[in-house]
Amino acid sequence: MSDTHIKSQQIYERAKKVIPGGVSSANRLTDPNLVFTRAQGAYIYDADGKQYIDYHAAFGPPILGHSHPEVNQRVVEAINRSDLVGIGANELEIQLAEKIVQHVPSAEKVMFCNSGSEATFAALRLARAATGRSKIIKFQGCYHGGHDAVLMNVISPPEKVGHKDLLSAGMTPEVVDNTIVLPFNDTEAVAQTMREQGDQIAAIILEPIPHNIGCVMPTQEFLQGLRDLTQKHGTVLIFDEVITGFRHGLGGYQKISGVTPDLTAMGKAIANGFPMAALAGREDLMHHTRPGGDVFFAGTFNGHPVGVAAALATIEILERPESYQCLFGMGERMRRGLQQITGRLEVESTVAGFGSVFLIYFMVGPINTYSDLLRNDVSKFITYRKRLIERGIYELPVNLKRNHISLSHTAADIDRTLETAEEVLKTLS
């Protein structure tokens, strides 16, 4: 760590003495390892004083920007009149419900819970009761969260495309062994294997956009067939729209795309950064999970009024005609002005990305499946990264990580980092 960054390695060096690595998430330990001590609006603070354009975005939640005065406003609001009372209903818990209902195409009944990784174990869990299967589908470069059924294949070394490829020891046998990974876009070999075991398979999960490579684009053919498919053979589509849910749309990218899933996993964007999460789906799957239904769903902390509030105060800023309007043109802004940048310097590369989302791959496309991004030059992205970061534009250091606009980012802050960008591709060789 450089010399300019001393407190961050103070005290990250006291947090290894009581924290295992010195970080509470396994993906937050990076090179460099820096300490944030402050977030505003479109710009975080080390420890050690130095600003930062922010486009890492904790992986995505602050749509509206870090600390947005009016979501802030709303939660104080909450808190003042309630804490946790955790029994009943309360009514903004109501009111967001019907938010969702109101938005979210596939969204006929909806639940609460506070992460992504607990809303797509609940989804599977409840597809597996309702069709009375064991095996699910996912595809390699999807991320689901952290639980056994889908901990595995995401950012996976060449020799392990096409075998398991699980992110942690510990896990259950049983519960891998009944996860088929497939490649994503290939809609015949979904076909293939749903001609074959079919009647076994209780889930097909998917990220609509896997983001968790960046920006793979699906085509439509994929997503139809999927839909098609599933209703065929009886198996419930479950969209993991945890990034792209209230990112791309309020209604989720089912709602650009047109194909409607029969569950909906959402998060991150919902509530500005606020712990808040949602399973939402048709209405006779969501019957299992009612008080006595046959789906266990539950949680002390589910429907806190602060994630709630949290998540009305967000919804209702991106209702505003404007916002994704405003996410949209900078994100546009943002990939046009990489494209020129890329083209006129004539480096190998593939500005990719949808809505607010945006990254350079250091390869040439097509980028239709995760095997095509085996080709990214991964010493050279994490390198333009961390040079990025050392002239205060943070984009996490990592391979094939994408990065977020807010609605508190700038055109002047765009055009300041495409000034850095290009900076900093000319000095790759």
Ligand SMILES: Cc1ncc(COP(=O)(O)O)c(C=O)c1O
The other form holds:
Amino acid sequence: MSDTHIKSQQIYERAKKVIPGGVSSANRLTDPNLVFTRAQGAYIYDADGKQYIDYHAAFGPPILGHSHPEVNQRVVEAINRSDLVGIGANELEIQLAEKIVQHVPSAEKVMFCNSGSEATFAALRLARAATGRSKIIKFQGCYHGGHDAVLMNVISPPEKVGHKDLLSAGMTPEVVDNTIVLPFNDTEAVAQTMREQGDQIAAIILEPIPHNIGCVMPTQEFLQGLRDLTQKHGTVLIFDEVITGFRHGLGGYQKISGVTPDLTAMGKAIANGFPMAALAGREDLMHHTRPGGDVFFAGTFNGHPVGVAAALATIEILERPESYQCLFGMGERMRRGLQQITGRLEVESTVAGFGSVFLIYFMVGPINTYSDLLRNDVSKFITYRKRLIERGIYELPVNLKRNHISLSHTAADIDRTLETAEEVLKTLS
Ligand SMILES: Cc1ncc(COP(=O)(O)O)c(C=O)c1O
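Switch from the form predicted alone, shown above, to the form predicted together with the ligand and output its structure.
Now the full complex is given, and it begins with the chain already shown.
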């Protein structure tokens, strides 16, 4: 760490004494390991007072921008009225469930929880209970949280592609064995697996756009193929819209693609950075989770007024007609600008993204599946981002990570980013 990060360094050293590795979540330790002490709108500020335009966005939640005054105000009003009581229903959570049912095509009923991992865990258990089957299919490159059934094969090294690539020690072998990992966008691989084992497969789970490896767009044929195959074999189709939900539209990517899953996991941008997640889906499936039903679903903090109030405020702002127009417009401005610059400088690259998400891969396309991304120049990818950070633009310096634009980013922020990107790209040989 350089001389300009003295306070970050001091705080981090103190953190390491009481927190393993000094951070509370695996992906928060990066080089340079900065500590941020303020976040406002499109900007974050490190402990030494330096401002950065933030595109990391805490892995995606603050879609309106950090510390949004309207959201914060609604949270304060809610907790001044009542904090968590933990019995019966609460008016605000009903309103939020109504909003989700109104907007998300697959949502006939909704259950609230606190993290994306809880939502995908509940979705898979529910699928297993409803089908009486044990196996599931996930795709190489998709991340669905930290539980045993899915914590594998995300950003895998080449030698692990096509094999189980477990991301933690201590995972239960029986659970791991029941997960089949297939290549994304490969309808035939799924069709063959379903022909051979369809009667044992409880669920297919996917990020409709695998944003945990940047932005790999699904083909319409693939999404529709999954819908058709799951219907044919009585398998539950789960869209993990923890990133795509609310970031790309109030109805998630399912609304955009016109392919409606049976269950949907949501989180991240739903509450602009406050803890909130949800599982929604078909009424007959969701019915299993009612009190007294055969699928256990509970949590002390489920439907906490803080997250619920934040989500309601966030959704109401996103419902304004200009919101997604603005987010998508800024995304377009960024991607178009980066394409022009990389073209002009003849950088071997692909500018990818959708809506408010963007990134540069240092490789030429086509990019249809994870294996294609093994051609990405990792060293360039990370060096580029570290040099942006030195110049006050924060893109997470970790391979394949996506960037997010919020409603607080202005055209001037995008243009400054583009100027800086050009300056940095010229330094990369
Ligand atoms: C697509 C997807 N699903 C699930 C999760 C897990 O969510 P959480 O970290 O809130 O448990 C994540 C987190 O990054 C995610 O990107």
